[in-house]
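Next up: a single chain in structure tokens, the form predicted on its own.
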Amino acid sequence: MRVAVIGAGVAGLVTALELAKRGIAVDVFERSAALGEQACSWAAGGMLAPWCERESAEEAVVTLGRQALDWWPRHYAGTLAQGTLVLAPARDAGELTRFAARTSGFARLDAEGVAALEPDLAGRFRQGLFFAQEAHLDPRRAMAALVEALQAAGVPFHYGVEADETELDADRIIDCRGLTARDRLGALRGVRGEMLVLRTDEIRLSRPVRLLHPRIPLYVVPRSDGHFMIGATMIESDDRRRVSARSAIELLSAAYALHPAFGEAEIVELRADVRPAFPDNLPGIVEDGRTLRVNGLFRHGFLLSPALAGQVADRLLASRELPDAHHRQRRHA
């Protein structure tokens, strides 16, 4: 069996690696000239936080997402299992209570517990929630590591190619094009996300910190060399234009509320991109002739890709001796 994977975002790369590991010959086709140039994965937070995501997502996200906590450390050595810290200002303590009621897998912390985990936040928060089993990674370094592993396994990459399914010399095709796949998946919609990267030596964090706020919940994800990824915006739009002034102000204000040191930080990057989602915000594998369309990962690309990739591999291996299913069907992953 020869398989063509279209799209070198996180879903495409993880799927290609899972197939290659199981002995399936794979080619990867990417319309961009370089890795990450047009992939929304490049602007991701890289949080592997299934229990935290349950606050606004279905239980399926927890069930599928837990697989990522095993998959990523085995494939990317930079995966950090330091947990997630969730905080709220004293005036928004009700938000912390609401978050706790919708999630599980956490320990409650008092002010001393918060300070023990993150000394630079000592004295700033009276209580918090600690999700000890969660993890995080740097998306760009993780994607580069997947490409390196695929190339080491002999998987060819074809950059700058608009792959035409009718012309591909492959037994099966895996469509991982994200929002571009709306030409075949009319139910997809775009959800815009905006992020910024700050650099400062005035504060250190060991794990992602989520700051709850009624209007704009914030997450801060530590990266290397004093860099921090700041994000949280979710806008129902497929507009890929640059970050709006309003979003930048809100993100910076929320970061300052977490710690004033962010007020003096250097702005390294501002970026906006659009994530693909189905109406129910759950991912799907759509069978369309010889093509499987993996899509709708919403804001959970790094969290859910391993589970979706495993299902794709299982389905292809199971179908080796079965006739092609020439029908179109959506199934929730």
Ligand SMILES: Cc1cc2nc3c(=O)[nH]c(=O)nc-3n(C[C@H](O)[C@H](O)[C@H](O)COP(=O)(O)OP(=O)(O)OC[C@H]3O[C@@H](n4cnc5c(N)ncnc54)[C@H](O)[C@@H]3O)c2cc1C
Second form
Amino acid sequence: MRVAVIGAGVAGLVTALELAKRGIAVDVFERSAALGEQACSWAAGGMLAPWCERESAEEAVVTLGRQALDWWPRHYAGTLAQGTLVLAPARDAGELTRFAARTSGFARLDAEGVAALEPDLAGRFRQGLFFAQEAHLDPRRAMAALVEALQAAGVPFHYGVEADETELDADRIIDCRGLTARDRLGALRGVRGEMLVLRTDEIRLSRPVRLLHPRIPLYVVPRSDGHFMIGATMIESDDRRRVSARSAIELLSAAYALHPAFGEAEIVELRADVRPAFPDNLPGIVEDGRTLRVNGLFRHGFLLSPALAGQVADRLLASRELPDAHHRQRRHA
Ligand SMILES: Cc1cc2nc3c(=O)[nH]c(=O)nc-3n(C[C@H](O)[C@H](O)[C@H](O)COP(=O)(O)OP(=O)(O)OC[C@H]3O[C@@H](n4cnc5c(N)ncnc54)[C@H](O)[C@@H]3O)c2cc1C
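May I ask for the structure of the form predicted together with this ligand now, the form predicted on its own having been displayed?
Below, the chain from earlier opens the complete complex, with every other chain and molecule after it.
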């Protein structure tokens, strides 16, 4: 069986690797000339946070998302299992109570507990929640590591190819085109997300920190060399234009509220992209002739791709075994 994966975002890369590991011959087609140029995955925070996400997501996100905490460290050595810290300013303490009521898998922290985990936040927050089992990664480095692993496994990459599934010479096609797949998946919609990257040596964090706020919840994901990803807006729109001044102001003010050192940081990057989502905000695998469409990863591309990729591989292997089984039956009849 020869399989063509269309799209080298996180869904396509994780699926291709899972298929290659199970002995299936795969080719990857990506319309951009270079990794990430047109992928929503390039804008992601890289949080692997199933328990925190439960605050606004279905239980399935926790069940499927837990698989990512096992999958990523095995495929990307830079995965950091440091947990997630959730905080709220004293005036928004009610937000922390609300968040705790909707989630599980956390320990409650007092001011000393917060300071012990993140010394640079000492004295700034009276209480917090610590989700110890969660992890994070740098999406761009993780994707590059997957490409390396795929190339080492002999998987051909075809960059700069706008693939048309009707013309591909393959037994099965895995459509991982993200929001572009709306031409075949009418229910798919876009949810705009804006982020920025700051750089400063004035503050160090060891793990993603979520700052709750009734209007502007924010998270800060530490990356290497003093870089911090600050995210993210959630706007019901498929507008991919650049970050608005209003969103930038809101994200920057929230970062400043977490720690004033962010006020002196350099702005390294502002980026907007659009998350592909189905109406229930859960991902899906849609069978359509010889094509399987993997989509609707919404806020959870890095979190849920490993579980979906496993399901795709199971389905392909099961469909490959069927003709053989029939053949055997006929032989014995
Ligand atoms: C600001 C922000 C923060 C986020 N943070 C997180 C997070 O912390 N954790 C998490 O798990 N998720 C996060 N997400 C969500 C995550 O980024 C998405 O769920 C994920 O990127 C969707 O991946 P995808 O592979 O389906 O789509 P994409 O990443 O968009 O990939 C699709 C690829 O298909 C290619 N393509 C399209 N058409 C063709 C064609 N015809 N031929 C060849 N190639 C084609 C595109 O060029 C692209 O490379 C975040 C998203 C945003 C916007």
